[in-house]
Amino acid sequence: MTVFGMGKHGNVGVKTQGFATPLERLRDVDVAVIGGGPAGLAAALGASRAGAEVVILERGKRLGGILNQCIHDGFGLALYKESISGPEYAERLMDDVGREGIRVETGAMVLDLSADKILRVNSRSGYSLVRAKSVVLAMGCRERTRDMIEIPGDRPAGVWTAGTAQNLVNLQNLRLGNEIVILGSGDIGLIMARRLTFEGMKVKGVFEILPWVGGLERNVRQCLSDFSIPLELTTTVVDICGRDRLSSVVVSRVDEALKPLAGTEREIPCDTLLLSVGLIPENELSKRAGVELSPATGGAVVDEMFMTSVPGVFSCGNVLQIHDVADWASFEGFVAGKNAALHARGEIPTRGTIVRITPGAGVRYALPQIVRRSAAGVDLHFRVTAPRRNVWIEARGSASGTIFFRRKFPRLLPSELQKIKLTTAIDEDLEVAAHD
């Protein structure tokens, strides 16, 4: 990827909130987008089309992010109205970025971000500061590891996260092993079950600790059922065996509290274990800037414009909330980027009456968590806590009991992010809940 120069630069003295810096190279830009995946690319396009000078700062060698290793199809159904692969999806967004003339730096690691939107950047062209009028956070997410879920046992080779395995197989053409067990039913794990089967490996089973699947139903059908790969719910790995190389895992049924049930253990010989046990938004930079984070999503608390608690700092994509479809991350990016450009021109107020939106019974979270402008037409995202059939979703005023939204859904799953539109202007705090 070509590295373009950007903004004003030179040796200048800089005094910024949170940084006391000597003479350093400073570059100015309207909107800085951190991350070049599906959300970051869309955010840059949204900002550029709204008239802003934009730079994308991507720490990888090329744009596209996780899309580059997702060689399966299913991308673009909402954005491009056709099913394409991850690299094709990324290429279309990158082509648009090129046509817009957006400035790009790959191999650019943002080391720090201050509340006054000064970014410390270490890139191929050297160390510098970027001063932005607006910042869009689009850093994506990372996988949960074995240590995070505390699986006991030996420490042999052959234990991988599903995303790392996807990279090794799809981009480096490596064979992971012969007999595979997958813990967790996230979408990457389901897709890798099919991928490894294509490569001649035996997937002996997918085991999920919860009583429902963590990935999309279409991936269960297309990746497991179509290839007769066993799926066991309320089951987890309780021991890992093998001195140098993984030799087997021990699985056990779990009770309602997700604790292993004594007497249900069984050993499964295998040489490879993939972990598909959840994703965590990459919000270290957000924390350094003082952005308020939501315990429910792991991402930022945002308003209806995707602006965080720090004025002029916006968030979108998997760093904000984990998406099951890349298209939705891109749609968030387009909106966040456009609003970042408007903020850079001083056209978005950062103060005003705040209305709060909170989750109620049966709803894990609702986003945005706050609304600064009470105009109608707010898009509201939510996830339920458990599978539900014939369920009513209500957005009700906390003080008056006024129903701002009510609709019956034939089926809702925790794995599927839902979006509704509040067509009535909001003038009080809301609670979003699920009712039979």
Second form
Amino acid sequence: MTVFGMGKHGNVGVKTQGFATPLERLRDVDVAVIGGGPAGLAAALGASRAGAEVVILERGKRLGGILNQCIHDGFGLALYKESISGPEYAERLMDDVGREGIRVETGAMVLDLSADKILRVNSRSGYSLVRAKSVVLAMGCRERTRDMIEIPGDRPAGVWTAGTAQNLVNLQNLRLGNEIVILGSGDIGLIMARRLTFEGMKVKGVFEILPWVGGLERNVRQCLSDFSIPLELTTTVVDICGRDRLSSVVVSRVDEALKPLAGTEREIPCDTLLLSVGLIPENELSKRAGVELSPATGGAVVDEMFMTSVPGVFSCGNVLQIHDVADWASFEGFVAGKNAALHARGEIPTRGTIVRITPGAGVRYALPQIVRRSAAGVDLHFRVTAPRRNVWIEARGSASGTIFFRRKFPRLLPSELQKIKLTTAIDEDLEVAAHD
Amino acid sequence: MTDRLTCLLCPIGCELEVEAGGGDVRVRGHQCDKGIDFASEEVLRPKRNLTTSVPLKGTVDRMVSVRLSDRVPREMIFPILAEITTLRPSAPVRRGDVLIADVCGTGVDVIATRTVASSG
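Previous: the form predicted on its own; requested now: the form predicted in complex with the partner chain:
Next comes the full complex, this chain leading.
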């Protein structure tokens, strides 16, 4: 292990002014949690309550992650049985973390993670190494940008991702502009439409390229309909205009292949464009450790313990799969953290024989992708590819055709992460599909 | 008259069908009992919570986020916002502190949703 070699040899003659050199600073912990948002805080609690010595490494100045800027309510309905705001939800978890005596380092950025669970950390006190028996990945996600969806046009000021705008308005008291257009109907975009209306800005419309809304139904009603903000589906921004500052965008309807329809263009004067066009799990560290990723989720391939392809490395929250509700990211965290603690004590059996769960017709992905053979009571997450009504969800054995799960859902939306329980022991590969 | 509504009380967002007439409200499509009360309220007098953030004195953290202690009739949202705009609280603020009691006579308080120490 190169890192240890460096540590040992680093001792030679490099003590200055009585301080240990950074290279000497190696700490051992049972469980290192990377990220202190809704998933990471819960993972730390899960691990600590299972008896592990835990450290949370948080890049930001304070714990809570994205919850700090999500000042709207609707959090906590599943975890605390009441509707609270993001900062309150974060503080409640932080209070528990404090009570547990869990070690927290903020301003600590994990620069590298190796497959044998050595973390290189740049923190307020300098560079150091952490050697963990288990690691929980809880780094969250990033927003898709203008470049990633390739909107042509000028490059003026005034184009923001919705989450950045949320940070600037809610935490830094900045005014973004006067006339706003929002592209994409993800939840953050819908919530920002209401938020900017409250701040006295004119939201001229929300445009969504798909024929359905990206965010939750309730947000369409309480964030758009309540304030008569127009929502146009199968419509996208095809041009951005403005020399120094954004002066207008051109929107166009799209055909079934999502290509702009000539002749349907319309110019909308505005000084600000917000993009709410999807989230991407932030897996740079996972890749460094050699964690296998799923193209469908953008997150790690995990088993029913939330363990990745690297033994002892677990994943939860938005770095694993994009969630529509923070509570569920936390529930994943509690389980992943507990299992990380068990792994640290050598109490998680090696995988042995595995079976695979794959998505079938109408299902975008199913998670976990891998299950230990004969595991029972597995919580299975899935998303559908398109909105469906009165649809059967079926988990069927690929070899025998045995039905492991079958239930009719009155309505399923791609925006909603669904969770079902497979009560019986799984002893063959499964396919999860949606049927009329 | 039949109304189609999305229940706002939780992320499931049930599609509710509400028939109101003759002082009687009939609801279909709810997955829990809260949906019935929500639907009747929504067709008669919709209620919402309100969240925003206000600048804070005496700290490097510039803002404290606030919400209402309970939902209020929807038409009260903008009058309450105007009232909140006049707020200039000073740190320290604790989560749950009442910043405006009985705002606009609604019987509902404006409360802080974040704890901010004075040094920040």
